[in-house]
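We begin with a single chain expressed as structure tokens, specifically the form predicted on its own.
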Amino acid sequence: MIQQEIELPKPLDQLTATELERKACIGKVMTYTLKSLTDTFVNKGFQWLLPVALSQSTDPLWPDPGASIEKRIEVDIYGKPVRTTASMIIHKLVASSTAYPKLFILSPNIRIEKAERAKTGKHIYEFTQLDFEMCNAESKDVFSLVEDAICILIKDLKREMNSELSQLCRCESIQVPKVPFKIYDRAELEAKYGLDWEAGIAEETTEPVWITNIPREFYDFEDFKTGKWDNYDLFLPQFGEVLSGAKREYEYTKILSKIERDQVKKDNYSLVLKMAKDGRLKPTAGAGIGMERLVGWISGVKHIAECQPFPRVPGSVQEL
């Protein structure tokens, strides 16, 4: 599959006053997005969090084959070493287990990506993510969630926003997806794509399409029997994976031994391991959406940092 040359972001004082509107257009399509989908779940029953810069424990990205990360910020503070947030998953665990059955947090996600992906269009060093859990749930629960929120959004959006999504050529393009979506399993894939997969279904799809069972980190349910992975993301056309969520795994022998089979460092997680092994981590399910890739889709942009108003684009560090 050849990759296109995309041309990277340009911030914002070097752009022209045509490409000023068009930077206008899709912060607006932004604003939308982030209404409807917090609407959406405040009117579902979600509390909203604030989000969390640093932390202790934070997302291991170990071993996801999917992650690229070059290097991880860790700092000291008051004489213990924190880490910038790569994302919530280990706070939305204890949250969800606790106090907050049913929880959502506008995120921010810093991830050092390794340069080689300035150019593909959909990775950026720092982003944020609309995340959630839910107590006592499945991933059939997920999926309904998501595909009501993302359905109501891209209904109003047409309804609402003609007249930017006319001015970024999408009026027509974008259509509201339909319902439920399609759900490949990542080992078909494999079977039909390679290794590659991931790149194939999102050249192949023309609306979002669900993949299960990717083998990830620990905190994603896993059945030790048949060996298959109770989790999932969303992938867009052109940009792939938008969202990356799991039914959780709760129960302490078995994160014990995949934080250990995984040479994950156990002492990040002592506090999920203590409530696992006390009955206090519920099971619970949820997922992260990539506001920048879902925005970048319904805008049209070449490449997501076009969706940031001060592009974060791997490989480069700007003024601002």
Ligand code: ASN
Given for the second form:
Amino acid sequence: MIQQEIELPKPLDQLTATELERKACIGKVMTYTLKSLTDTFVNKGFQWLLPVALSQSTDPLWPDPGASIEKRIEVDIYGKPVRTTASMIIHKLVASSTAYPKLFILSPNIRIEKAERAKTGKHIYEFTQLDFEMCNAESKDVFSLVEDAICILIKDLKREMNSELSQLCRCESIQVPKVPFKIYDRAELEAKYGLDWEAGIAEETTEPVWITNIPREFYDFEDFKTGKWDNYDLFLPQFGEVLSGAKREYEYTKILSKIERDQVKKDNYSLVLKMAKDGRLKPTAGAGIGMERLVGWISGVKHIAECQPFPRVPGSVQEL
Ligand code: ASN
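Following the display of the form predicted on its own, present the structure of the form predicted together with the ligand.
Let us now look at the entire complex, which starts with that chain.
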């Protein structure tokens, strides 16, 4: 895809009066989006967990061809190494297998993306996921939950945020999608569009679509017989990926063999391995919605850091 030349979002103190107005407008869309989605999850019986920032175990983000992490942050506290949260996937597996069968978290994720990703418009080095997990659930349960949450959100936004959407010139482009969303297999898309299938489908589709069967981290379910992955991304038209998730692995031997295959450090995952070995890890499914991406799509931004009060553009560090 031809990368459009985009201006990088500036910090608050450098914005003109008009730019501040636009910023405030996007801020209102963010507020309403957070309200609508958290209401939907609470109404559907999910418990709202608070996030953590430092843990021994975090998302390995490996092997994922989409990941481009320049640096992994590790510090010592109380004589032990901890990492900043890359995603709360491991916490979700443990929490939804024990005290919180249906949970969600507004989780700040730190991923120090390579500086050359500054102008993709889709990457920021700190972002927030609405990360959720359900015990004894499958992919189809996640699909219908997310489709419902997005339709409620867009319907309500069009009613309650009409003036903001019109200020952002998004009244026409944002419509309540048709359900169920179409499902595509990544292998099919690769055959059609080649390796740049992500850009291909994002440009072509006029409705949100699910993409399944994407090879990635050990915690997503992989059928060893067929080689297919029971996982998914949600792609938005003219935008791209806004959510990723999966049905999860919960069997000890599979998790162990995948960790070893991927050459991921086993010591960082000893708790989840022990729980799986003891039969205490349950079959769950879930996903995480990138909040800046979702609101960025709704608002029609060129760069998702426009949705952040304090932009986290790869390669640049500001005072705030
Ligand atoms: N939140 C994602 C999931 O639920 C994981 C990630 O962000 N890497 O699968």
